[in-house]
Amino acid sequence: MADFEIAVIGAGVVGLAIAARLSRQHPSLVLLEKNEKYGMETSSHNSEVIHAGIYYAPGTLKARFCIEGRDELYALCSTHHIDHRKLTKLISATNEAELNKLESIRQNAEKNGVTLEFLDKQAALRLEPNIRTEGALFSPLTGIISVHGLMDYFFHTTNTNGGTIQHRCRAAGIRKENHGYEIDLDEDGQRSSITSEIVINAAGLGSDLIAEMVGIDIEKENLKLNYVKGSYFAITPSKSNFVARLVYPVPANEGLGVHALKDLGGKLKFGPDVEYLEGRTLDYRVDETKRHAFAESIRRILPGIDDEDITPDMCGIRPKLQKKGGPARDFVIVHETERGLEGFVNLIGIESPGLTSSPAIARYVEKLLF
């Protein structure tokens, strides 16, 4: 008999959401996290935005789960008093050429079931008089959330349901056995192992390496992750009231563009940029030498910002399947039965909108398994 029915590897917001959901009916569950606390990597280094589901290709997991998760998150926040705010958002065309792109974005959102209102220049400026715009799309369903508050809720739910959460516990190897999997663990140099009937790989930045442990060729299967750094700069408090909501430019290929973010404390910051990293080093320093280039990007949206108005704030690292210059990639969420790995679920490339999607992803994993 296995030590556990379910082992979830990775206690970011997605792993926590899965553990909280599955532990209701399956309390013989262990959540393994290599860091000293849950959510210390991608989950705690992001913009904390609840996305509406605007940009993602219709029919993709990203589109479906973003919309389902968005509604569930707002309901969760209201029921369990998780700090959040439905700030709303503008996507602003900064020149005439971008107005046609706004219509394409509006049509894509409509296919996803998301209604956006087109605002002409005067209407957009009535909402946000300090921005540069020739017209904008208004998203009433975009908001912000306390990611730590959400993760705390999932963590305590898992504990209350009887699940076990083990920190400083790295998965060092996984072997398929007759009735499940043996997982080698490294706890600050102390080696041990556990067995579990089911393994769910929600390891975020390390999810491709976990897949490799069970014999999946991540190069051949195009599952090798790219580490993509995104930095943020904060605006001086004297200008933090220059916008009242989230303001985005028309997006480029590999991201949504440097955009205006208001956090729950009222701070105004801009980010993230897109910097593909060499190797897998987790460097969360913001490069001060980016200041002028960042300020130029900010002035595309908010012309009243000078270089000296911004200071380095924070950065995050995205686990992207998309190669630099390549086409967008969807989430990979697969019960690997076709590889002979019954009971092993892979979640790879869970970047934005992973936070928004987390409750819907948890429900989908439950359906895949049960």
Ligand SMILES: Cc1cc2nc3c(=O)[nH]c(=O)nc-3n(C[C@H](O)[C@H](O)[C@H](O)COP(=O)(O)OP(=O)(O)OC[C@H]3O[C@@H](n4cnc5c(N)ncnc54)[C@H](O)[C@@H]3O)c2cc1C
Given for the second form:
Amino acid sequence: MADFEIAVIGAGVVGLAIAARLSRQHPSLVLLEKNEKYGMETSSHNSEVIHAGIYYAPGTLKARFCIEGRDELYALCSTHHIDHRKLTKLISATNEAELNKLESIRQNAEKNGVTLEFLDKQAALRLEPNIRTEGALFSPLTGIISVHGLMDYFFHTTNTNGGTIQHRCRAAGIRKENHGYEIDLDEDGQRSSITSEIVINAAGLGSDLIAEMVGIDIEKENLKLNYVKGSYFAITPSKSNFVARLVYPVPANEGLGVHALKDLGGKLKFGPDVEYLEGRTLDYRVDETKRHAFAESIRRILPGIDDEDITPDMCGIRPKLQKKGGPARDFVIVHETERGLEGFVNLIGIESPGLTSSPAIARYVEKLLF
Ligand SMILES: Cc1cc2nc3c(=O)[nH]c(=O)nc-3n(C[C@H](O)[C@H](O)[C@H](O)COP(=O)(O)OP(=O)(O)OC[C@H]3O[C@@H](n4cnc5c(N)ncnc54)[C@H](O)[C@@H]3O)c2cc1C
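Switch from the form predicted on its own to the form predicted together with this ligand and print that structure.
Expanding to the full complex; the earlier chain stays at the top.
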């Protein structure tokens, strides 16, 4: 008999959501996290936006889970008093070509079941008098959330259900056995192992390496992650009330474009940019030399911001399957039975909208397994 029925690798918001959900019926669950506390990587280095589900291609897992997760998050936040605000959002066009693109964004959102309202220049300026705009889409369902509040909720739910969370515990190797898997653990240099009938790989930036441990050729299967940094600059407090809601440009390439974000404390920041990294080190410093380029991007949305009004703030690293300049990729969430890995679930490439999607992903993983 295995030590645990379920082992979840990675205690970011996704692993925590899965652990909280599955531990209700399956308390013989262990959540393995290599850092000293849960949620120290991508889940605490992001925009904390509850996305409405506007941009994702209809029919993708990203579109489906974003919309399901959004509604579930708002409900969870209300019931369990998790700090959040339905701030709403504008996608602002600044020229004729962008105005045309707004219509295709609106139609895409509509296919996903998300209704956006077109505002002409005057109407957009009535909402946000300081922005540069020729017209905008208004998203009533976009909001912000305390991701720490959400992760604390998932953590305590897992504990209350009888699940176990082991911090400072890195999964260092995995072998398929007759009735499940043996996982080698590295706890501050001390080696041990556990067995589990089911393994769920929710290791974020390390998820492709976990897949490799069970023999999946991640190069051949196109599952190797690219690390893509996104930096933010904060606006001086005296100008933080220049906008009241989230304001996005019309997206251009891999990201949604540097946009205006308000956090729950009222701080105004802009980001994230898109920087494909060469290696796999987690360097969370923000490059000060980006200041002028950032200020220029910001002025495209908010003309009244000078270079001296902004300071380096924070950054996050996206676990992206999409190669630089390559086509967009969907989340990979698979029960790997076809590879002969019964009971092994991979979650790879869980970039944005992974936070918004987290409760819906957890429900999906439960369905895949039980
Ligand atoms: C700049 C940026 C902005 C974003 N903005 C938004 C947003 O506004 N809204 C939104 O919905 N989404 C957003 N996202 C996406 C969202 O943050 C992620 O999709 C989500 O946090 C992914 O959670 P996760 O649990 O999969 O990964 P993570 O938070 O990375 O958690 C994975 C965990 O696995 C652990 N781990 C890795 N390897 C091992 C191992 N071998 N053994 C044990 N533990 C291991 C790690 O330490 C980590 O704690 C953004 C992302 C970025 C980078």
